[in-house]
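As a starting point, one isolated chain is supplied in structure tokens, in the form predicted on its own.
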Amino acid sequence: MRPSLRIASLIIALPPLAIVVWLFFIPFLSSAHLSFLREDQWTLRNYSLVWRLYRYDILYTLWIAFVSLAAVLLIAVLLCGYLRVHTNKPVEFLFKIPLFIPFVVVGHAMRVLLAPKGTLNSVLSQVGLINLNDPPSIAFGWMGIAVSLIWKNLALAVLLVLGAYRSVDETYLEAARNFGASAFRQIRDILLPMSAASLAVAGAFMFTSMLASFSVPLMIGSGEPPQMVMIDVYYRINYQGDYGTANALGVVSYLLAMGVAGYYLRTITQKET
């Protein structure tokens, strides 16, 4: 490459490289900084407390998320294989409409929907299936913020999985139907081994967000432990005023994420390559 082409290279990728210096690196330095900092003093008292306190919220974090991860991905490798080889543009857009809608309005109308007493409850009353003396509920636990999380990232999970289904070659599936492979055997076969870089990628997206989901679990959870990270660090924040064992359980929420950020990097590049 030019020296010129270098440096109008480097020229473009100096704004998003700033914005992400600026808006992470420089986060994330501060934070660990302060995670170490207590009374003024240096000290890994912070994340001794997070261990101590914590550790299984960030097991039960981890848990909702790889189970709300796996579903959706499920879900979304069988409805995108359904809409690549059955086209259905009403379905579609109707499992793009949570895309558009903000995770606090998501957290309210499951709220409303999975209560006790909830709106769900009372039509499966209506029709004799449950009693709503002593009705059974899914909200404000584990399930309740996975069936949230399922629901708002399935949207994103559809767009990117049905970009990844549309971009193979329509011959490799017209081959596979002239020697009579069903749907779930296209599926199977040919759709789901040439997106799995996208999949991915779309797994690696859905999971950051889903670690870091605040508003539905706040809505949706029991509010006793286990608790998702981010409402720990809420709590230790504006109720304890505790900002060094806060740092420490971001810090702590930053690895993970980054873990998934690398695992996403690496296979972009093979891809790209």
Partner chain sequence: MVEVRVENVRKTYGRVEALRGVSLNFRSGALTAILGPSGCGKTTLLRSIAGFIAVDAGRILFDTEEVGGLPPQRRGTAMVFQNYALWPHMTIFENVGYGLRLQKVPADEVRRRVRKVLELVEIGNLADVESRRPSALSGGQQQRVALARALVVEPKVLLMDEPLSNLDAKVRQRLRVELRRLQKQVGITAIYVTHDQEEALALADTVVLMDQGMIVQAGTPQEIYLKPTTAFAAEFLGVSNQLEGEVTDGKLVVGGQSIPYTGAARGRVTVIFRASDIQMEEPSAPPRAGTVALTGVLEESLFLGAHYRHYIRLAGGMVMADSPDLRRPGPVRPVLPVEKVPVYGEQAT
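Positions refer to the first chain, counted from 1. The term rigid core refers to the most C-alpha atoms you can superpose between the two forms while keeping them within 1.5 Å. Predicted model only: the values in this text are computed from it and were never measured. Compared with the form predicted together with its partner chain:
- Relative to the superposed core, residue 26 undergoes a C-alpha shift of no less than 2 Å between these two forms.
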The other form holds:
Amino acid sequence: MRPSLRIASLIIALPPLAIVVWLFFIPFLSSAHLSFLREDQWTLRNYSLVWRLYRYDILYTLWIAFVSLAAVLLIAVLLCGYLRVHTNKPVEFLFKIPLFIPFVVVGHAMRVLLAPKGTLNSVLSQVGLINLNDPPSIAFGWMGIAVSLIWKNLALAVLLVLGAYRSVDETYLEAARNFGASAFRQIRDILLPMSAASLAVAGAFMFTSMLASFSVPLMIGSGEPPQMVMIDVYYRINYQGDYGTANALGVVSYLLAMGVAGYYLRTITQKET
Amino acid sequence: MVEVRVENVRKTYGRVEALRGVSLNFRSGALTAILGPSGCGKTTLLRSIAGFIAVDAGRILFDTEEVGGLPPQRRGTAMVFQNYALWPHMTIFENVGYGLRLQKVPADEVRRRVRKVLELVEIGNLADVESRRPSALSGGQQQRVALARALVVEPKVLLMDEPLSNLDAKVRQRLRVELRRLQKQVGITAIYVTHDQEEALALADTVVLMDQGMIVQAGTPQEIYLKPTTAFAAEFLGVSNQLEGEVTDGKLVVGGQSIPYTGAARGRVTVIFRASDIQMEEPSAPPRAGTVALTGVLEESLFLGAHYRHYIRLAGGMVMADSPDLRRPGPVRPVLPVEKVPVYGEQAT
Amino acid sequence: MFMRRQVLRMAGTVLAAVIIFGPLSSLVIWSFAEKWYWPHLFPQQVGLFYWSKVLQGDMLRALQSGFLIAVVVTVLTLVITVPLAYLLARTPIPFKPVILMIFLLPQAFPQLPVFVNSTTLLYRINQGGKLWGVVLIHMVGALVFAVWTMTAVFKSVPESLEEAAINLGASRLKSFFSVALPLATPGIIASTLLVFLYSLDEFTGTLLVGSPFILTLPVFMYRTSVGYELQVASISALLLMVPGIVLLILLERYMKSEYLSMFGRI
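Please move on to the form predicted together with its partner chain, as the form predicted on its own is already shown.
Below, the chain from earlier opens the complete complex, with every other chain and molecule after it.
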């Protein structure tokens, strides 16, 4: 590359790069820095506070992320297998809709649907399935968050998994069908192993996004412990102005995402370069 | 051994008629090649027999059993695909044994039968088939594995969809010989789809020529090659020269020549003949009985290895003639034995 | 056998519709409910009262500022991303892996704890609670989408087409404008719409940087929802869904699934 071209290309790259570095990369590093500071003193107190106050919240967050991810992947793997073997355009279209519905709206919709006095309970009470004096609350608990995350992420998972399945040539399936493989065997023996790599990337991506979900638990969380980690970070800053602990909690969330994030970053950049 | 019968089978995709009433018998134990250009319906026919496509009308019978309504796995066919379709995440052994495992055959019998069939198709090194994946093999070897995978379930009918087209010329010719040997050895009814006329002629007991969803001609390779019944058949089977002509009052006018003609065709006709059937004579040589003599100018000669190919311009077009010797460009008289000049009426094309 | 399969298929489609539309349908009912006593299945009194009420109040302002921000974000992002995406797709630009990595970070790590500190930085230059602060924080996410999708778009234009133009004497710049850009236009439009929708729907950054001075529709909806103004919140939610659904229907045919998958982050 000619030197003048090198300089020109760096100038072109500079503005977008500057914004992301200034407003993401530096704040990212500074949260690590601030997490060790308390009243301008270097200390580990923030982390001991995180351990004392938030260790169950961290487990709670991981639990929700794992359960939601497992549910999303299980449903997507089977549903996409069905859609791949027997095409069903209407269902395929339906499952694209949540892609275009923002997380906040999903949170609100699920709040209206799943609250103790929500629409679901009134439907169920009509058929006499629940007791009106003690209506179950799915929202305001981990189930409500999980249901919302599953509902929203299922669309993405269906899109990615179906894409991976579609890139498996039809003849691979025909060869199996020829020997009498049922739809389930075609999914288990052919589609799933042949698209395992794409599935892993999709899973990594969704796991981080669930771990970091903020608007959904904010909308349908109960306001009482246990909370998801992002809510803790937000409350810590909004109500206590305690940046040290909030950032320590933030660093913990980075570490939780680290394993999958590393895998995700590596595969995506390898694919591109 | 099973005889496959197809009766008046039709299949339409949207407005395209892929099969327009095809009726055919595939002799039991024989290898039948379905030959035709792409889009002629040959693959649709094969996949209808396999059960991957539901036909709109007509019957498909294996001996006396009608299989038209059965799903692929209940028909007892096994298919070999153009791209091999070997599952890349399974070892060679797992690929070949998959059909048997689906039938819940005990593991040691699977092992025995897989080994036997791999020997049959002459996969050279049997030691590491349980650890190696298909991608470690050459294309030719992969297609042998695919063939083994199809044969191991002892199907009633072996279906092959252009199995050799992805291979390079040398491997293709070698595998052709082996396919033929194997099919005879196993004695299975085999149907082989190809667009390569040489392959069809070399392999098959019976060649079926298809065009536009219909059967044009069926017969032994010799019949098909030597006595094509239509202009399309002749052209597709590699007859290189084609001239437009007209028959009026017992005369055939072709290439600027008027020749006595006693055949059945009338009106506009197509005259088709092979480059190797033309002899070239000096324009001054005396005419010979039983030949058709044309007048032309030799423009160019190309050396093709086995022979020269001469390009001769006639009044009504260009013809090619093959001969072992090089000739100088200039006026020439292409001469054809009368019996080697089939004339096809307009409707037959 | 055939009938049974048809029936099962219908049942599956209906089930899918219930799963997708079920949660959304209560929004529609709530938006028209003037009186709805639990546990009745339907409201006692329906009407357009809340629609007419919200369409003149705070919501309209939130809608306006949200649109303004989205337009500014989209234009700025487009202008600075197209040249960079072209470079990333075509040339061995220095530090390419590092650049790509930086543009992937915001997708790989939780945003909220980072944005908490970004907010501090923006307040330090006096842009907290201001329009430009919100625009900048939106651009972080928007740039990530735009760089990745547009790089893919330019990569999908065969390089040989440009080489042919350069071979005939066109400069690099000329070949970009006369070959690469026209061929990439459909992809760039898709990517632009994606950025627009992202900015319209962005919640976390807007809440941290803009609230309570700059309100966009998602933040407005959040505040009304947790304040139990369920009709107002439901109407906002429905309005928020409109651009996305319109895009989905418009782009169904034209959009490749890689672009579509980007929407999952919003």
